[in-house]
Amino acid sequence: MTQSIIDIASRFLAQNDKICLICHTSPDGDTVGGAFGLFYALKSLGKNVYVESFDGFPEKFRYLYPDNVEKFEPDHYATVDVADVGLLGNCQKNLSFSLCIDHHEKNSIEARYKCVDSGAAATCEIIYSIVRHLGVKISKQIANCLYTGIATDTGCFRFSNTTPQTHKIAAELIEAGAKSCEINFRLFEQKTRERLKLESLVLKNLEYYFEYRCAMVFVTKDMMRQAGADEADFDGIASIARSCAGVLIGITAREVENCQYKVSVRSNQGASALNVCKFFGGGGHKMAAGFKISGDMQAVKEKILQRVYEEIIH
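Would you output the structure of this chain only, in the form predicted on its own?
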């Protein structure tokens, strides 16, 4: 992480006020944890700031949210963990962004200042550096937020994006009061009955291709209804497809509308999820990426498998 981008972001935040921090749609721990971690840091400096999620805030991260947030007409908008305006859903409204803080390899956000480091395991790693550069003491609230984002995007430190620096930052957050054991249990072990039912349906419908080097599952709206599952229950389901020994690429295609699918691709060492998704206009990280696609289920399956074949075989 270059010090210059941290300097630029920190200087902007120190010199400006009335800031709205924006999360991406289907908020995960990194966008929510990063935004609220920065929120608490800026509030400690006397700044007027609030966090906006146009999809609402997931209940699973309730422990991060303040009881009351006062909204106002902001002078500045800053995106947190947002790689593309398409990830802002219907809220785009031709917003002009003053600052973009992100860690995705492919970032197309147009902002006055960009603080993007694809080498960071999570956007919360970058925000940790910004908070320290601002001279803000890492409180327990901030530590819980940033630890949540780092744990989320590293799969509880299991993914290949985890670096020595990741562990060092996590250790400092724990020393500052982050409830690591409680957060890890909440994020990676505790599951609703609906989630467990959905997992059983996913396992039942999992299909293997290319001598078990690819696993694919289509999660239909009917499967979601059978399980009684919602958006929060679906979080993390994409990791199931690549969990079988020998699988290089796992595909999870969720039906969001009739003949419209949101596809999550997860890969293991030896293959790139990002390469697959770029072909369909998507993006993300090397081992975890996604895209959207429309069409008949069988036709969609064949298109995806053809691209996966090229990635695995060639």
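In this text, all values refer to a predicted model and were calculated from it rather than measured experimentally. Residue numbers count along the first chain shown, from 1. In this text, rigid core is short for the largest set of C-alphas that superpose within 1.5 Å between two forms. First, how it differs from the form predicted together with a further copy of the same chain.
Both Val80 and Ile126 are counted in one common rigid part of the motion between the two forms, based on the superposition that better accommodates each C-alpha.
The smaller of the two rigid parts, set against the larger, turns by 20° between the two forms.
In place of the form predicted on its own, output the structure of the form predicted together with a further copy of the same chain.
We keep it simple here and write out only the one chain, dropping partners and molecules.
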């Protein structure tokens, strides 16, 4: 990590007060953990600080944030893990930002000071460096916050963004008292009844094509209703189709409106999800991409399968 961006961010935070930290919409563990990790660190320095989240704070991160924090008219706004103004609430888009802390490859936030490092697996890795640079002792609370962000964004050290540095920071955070085991249970094992019901339906409806090299499932509005599942319950469902051994391309088509589908494609072993999605006007990464498509379910299925076949054969 470029030490100079850590210097700049730390100096700004050390020299200023009355700071509002802003999370992105649909807040995840990295934005919430990062913002509150920094919140507790700045509090320990006697600063006035609070965290703002347009979409509130999810109940699953209840262990990270305090009950009541007094808000005030801030002198400075700082974004945490926000790649783009599109990820801010409407009332936040036109604020003037003093600091932007983020790890996304493309960050388009306009801020006086930018502390962006796309080599970091999580924004919480960057905030760990800032907190250390500020000379703040990592408390148990801070450790829980930062560990949560790192575990969230690396899928518990499974994804390719995990570096030796990620593990070294995790070691420090556990030493500082992060309850890693409990956090991981909450983040990765515990599921709602509705989610389990949805998984059951998805697994039941999984279809295989091309000698089991493609797995495909259509998640209809009726299935979501049957499971009683909501948006949060659907999160991560797209990884199921690819998880079957031998599958090169996994397709999860979710019915968003009648005859309108949001399709998530995941690939494996050199096959390109991105190629498939580009054909339909979508985008993403090589192994995880998506697109939208309209039409009768059977027709949509055939169109997708035809394109998948070409990707698998070539």
